[in-house]
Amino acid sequence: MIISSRFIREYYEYLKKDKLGLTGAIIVMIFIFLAVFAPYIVPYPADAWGYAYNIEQRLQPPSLAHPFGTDVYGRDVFSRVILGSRFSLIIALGVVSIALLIGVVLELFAGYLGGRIGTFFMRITDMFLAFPPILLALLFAVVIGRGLLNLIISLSLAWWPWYARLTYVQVTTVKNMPYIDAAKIAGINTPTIIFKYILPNSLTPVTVQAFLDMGAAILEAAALSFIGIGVQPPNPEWGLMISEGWYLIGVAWWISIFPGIMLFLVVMAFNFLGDSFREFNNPKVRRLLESRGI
């Protein structure tokens, strides 16, 4: 699939007559416009990074001062849960990037070579997927040890066999078109045809399951920061601030009910805009929707 001005603006017209996926794409613009600027409107920068404690200002409910409160060290909640969306960016740009990196390198070769070398690696991806991906993650991040990226490496490892998966049911496909056969006649080499004709031509379902992981990658994060084996204090990460607030939700339930809003807005936005993206690059469903009038 091939990003260009005309996709995005065909994508744009489409846009317009899904509302969830127009909703999903403006709070998603919000959120990574919060992430990029965080730090700079953030209304008490020292409270975000969680540099600052002030205990006569502890468990204050929501006020003009304080629009979210502030948590048990005296942090306002507000510019906390600003800044947290930039670890949730960070997290589902990292976790996606490399899960798609390792999935599609491993089986773009072994989708194309085939035989042996893609029996090998299917059996490979097959014993990942044999597990859920968060008792994957929850593992590798016992072993290799808490923090961002740590975080954001234990969630690729276990996520890049959906990848490889989808890239090698395409690859093994388009490798036996007509015009692959032709290149070969060509006498075109073997790494022009992998990365100029079927790379692609092999993209567009991944690039659609990528969409719908970015929300997933920042609610397993905010799962795993939880339960403290993810991101670590004084991080503002939204899983872990509710984490910090749960056992107070009775006395003070604002630590913990507004970072939980924000990751159920933006794991619902990336949902929405995900499906929006996958109806639009399904032609079958495109003229379904058009025929009545969507």
Contents of the next structure:
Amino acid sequence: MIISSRFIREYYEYLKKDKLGLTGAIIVMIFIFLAVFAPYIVPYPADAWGYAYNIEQRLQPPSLAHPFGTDVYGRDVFSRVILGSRFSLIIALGVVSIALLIGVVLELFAGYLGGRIGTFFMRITDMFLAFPPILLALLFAVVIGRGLLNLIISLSLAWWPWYARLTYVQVTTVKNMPYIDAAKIAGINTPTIIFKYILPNSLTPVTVQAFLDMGAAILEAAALSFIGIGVQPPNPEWGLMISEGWYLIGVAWWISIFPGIMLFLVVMAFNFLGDSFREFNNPKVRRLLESRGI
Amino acid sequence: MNKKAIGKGLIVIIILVVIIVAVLGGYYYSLLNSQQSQPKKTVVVYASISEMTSADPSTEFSNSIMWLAFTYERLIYYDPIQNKLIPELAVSWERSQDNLTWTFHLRHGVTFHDGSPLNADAVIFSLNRTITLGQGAAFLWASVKSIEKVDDYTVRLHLNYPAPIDLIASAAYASYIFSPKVVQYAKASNATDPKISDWFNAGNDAGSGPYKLIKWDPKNEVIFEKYSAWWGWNATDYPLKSSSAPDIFTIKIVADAVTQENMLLAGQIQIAQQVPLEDLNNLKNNPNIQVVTKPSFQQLILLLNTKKAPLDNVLVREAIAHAIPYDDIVTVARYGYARVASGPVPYGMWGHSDQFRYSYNLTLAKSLLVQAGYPNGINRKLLLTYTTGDIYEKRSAELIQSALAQIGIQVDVRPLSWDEQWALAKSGWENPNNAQDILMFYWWPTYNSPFDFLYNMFDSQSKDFNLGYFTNETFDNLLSTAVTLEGSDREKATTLYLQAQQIIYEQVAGIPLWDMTYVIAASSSLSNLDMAINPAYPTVIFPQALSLKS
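Starting from the form predicted on its own shown above, please give the structure in the form predicted together with the partner chain.
Let us now look at the entire complex, which starts with that chain.
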């Protein structure tokens, strides 16, 4: 497996030299911290969840009491932006892991069995790949309905073909390796071969890709929420907050600017981190690092 | 010559041809333009949020009122602010003792845009076509038995039962008079031939109003030109006009308020139908912009599903009515540009009363829920639907959501397109358990009577808009008596309408939220805007009343 203590130590050493990657990693760690502890650290939890409103405090510009100002219902934008990170993290993890599960499991079997079954699954994958993922997700979201869970499901359904294709390619390469032939000759049963030998050896590219996709998943979820078919009010999802504030951009810029900045930072951080992770997993880079004794 | 040379020669020729065509075309175009621009025409552009719908004056029952109202004319024009009927195509009218016969004396010297004269035949043709087609708001004329031509300029309507024909003749829909020659223009066989509708919808008009339709592109822009032969420009008894009305009036579709505001500030449009209300103070301080506010008959109302648990219990409905912070909703949703509603008949309409307001009282609301048998709140999420894209409905709905959460009622607020929302709501007559629990929508009058509000939204016969499925025999009887008295005994009718509203109030069949105040932002170069807006003809700007400062 690629995740091991040695691996983490190596990556940590690598990050020390990769400033962009390090910045990304720090922002992502802050983001995860906020997402986990948001309800306990925000100054106005009721505002954050959206179940309170305060008419006297509406549309206040940023101040000490409300660092990011207040929105049209008088809710504290700062609290909502912070809690919004939890929604984005849930979406990113949810989408990527469900898509990974579907894509990897499906193509693991398709790739190993090959032949007609493999072709059949690959053609289905191709059909999905023919659509831009955002359009497909839009379609699913409209059909199965609004809300956080449905948003995750519809994005995952649009997302898995990318992982499927990567896995398929990897599996077809790995299954022709001599050690798989050796395992077959030794009489080891098929499930064991698939899960014990093929899966671990084909997982690296798809995991790297999944890591790269975290930012994209957050961005697309925000886009769907922005047009109103993702997370529903009064929940504080960033895309939704931008769309709520957009109408008042001339009067109260702070309502949509701050969630926008957060969205930008987090997506950028995930991309930096993903890029550095990909570089690190590049065999040439690895060999170079190893030659230097890292 | 080899192949290559032929190719080069061809390319040179093609380029030359293109250049020559472009030069000639450009010269011709500039010639055309310079000819057009010689008499300088004044233009006013009005930005509309919604697209225009159909163009048939008999059947149209939607957004196209925005221009039908000044391209066509009615027999009578109604001014609801002064509660005055103003003669339009009819100079005078009288009714018989038994209120069953109405006689209209038509104006002389009126011509339609095609040059043909307005006479009794045209009026009878128009009304008959509208009544026979029976679509849109044609139901207004349900009381009419027959229409008789007394002489060329006198028309008599015979009724089955007394009805306020003067109000109906001034309605915003189904009241328009047009030239009978449409039959020839459309090559139709008779007045109800669908070919006539097609002819209208192709962008033709046959009206007599101060402006005629010259460009019909309902999804982008619709353009009108002043009709110089309009009778009203010189008529002394008709107030709705101006000596410096624009030559060209354009309705431009701009689907959102923010863009409308920017276009207004940039001078691309002169009138904005909607601007973000929170921005009004900035606009008011801008010397180039004026803001006009006017009370309207447009009301935002909740219809409660009276046939589905838990809202079939009047105590639960009452609890909800007392848990809604009406003043806060007006502040947040309309930035104060609305009036907390009292009863389904809006403020300013006859038959309105200030005694139908629910108090905002959470203790009372909670105790009502306990009485109803829900001490711990409702155990399922109630579904509230509203029309997607409308920011005022959205904010009202979201505030109601958080307000009801405080008495233990969770609400699922769902924006739907009007078609979806309406289809779901209408299915409730078949199966109320599948429909929404709370429907939020606007009502504005077809003609100026409480009957229009009360019948459409609450009568058990009104399957299209009674979307709370309210059935109450006493209420229905009160309405059917009141409507026959409207034409003869307005006072008695008013009393009955108040009794009917008392039933709605006690049964909480609907919860009226607010009566909208229209807010129009316009360029300061226009004056008389106040007169050009009339709540009886919602969303219309009457361009003939506008004055342009140079």
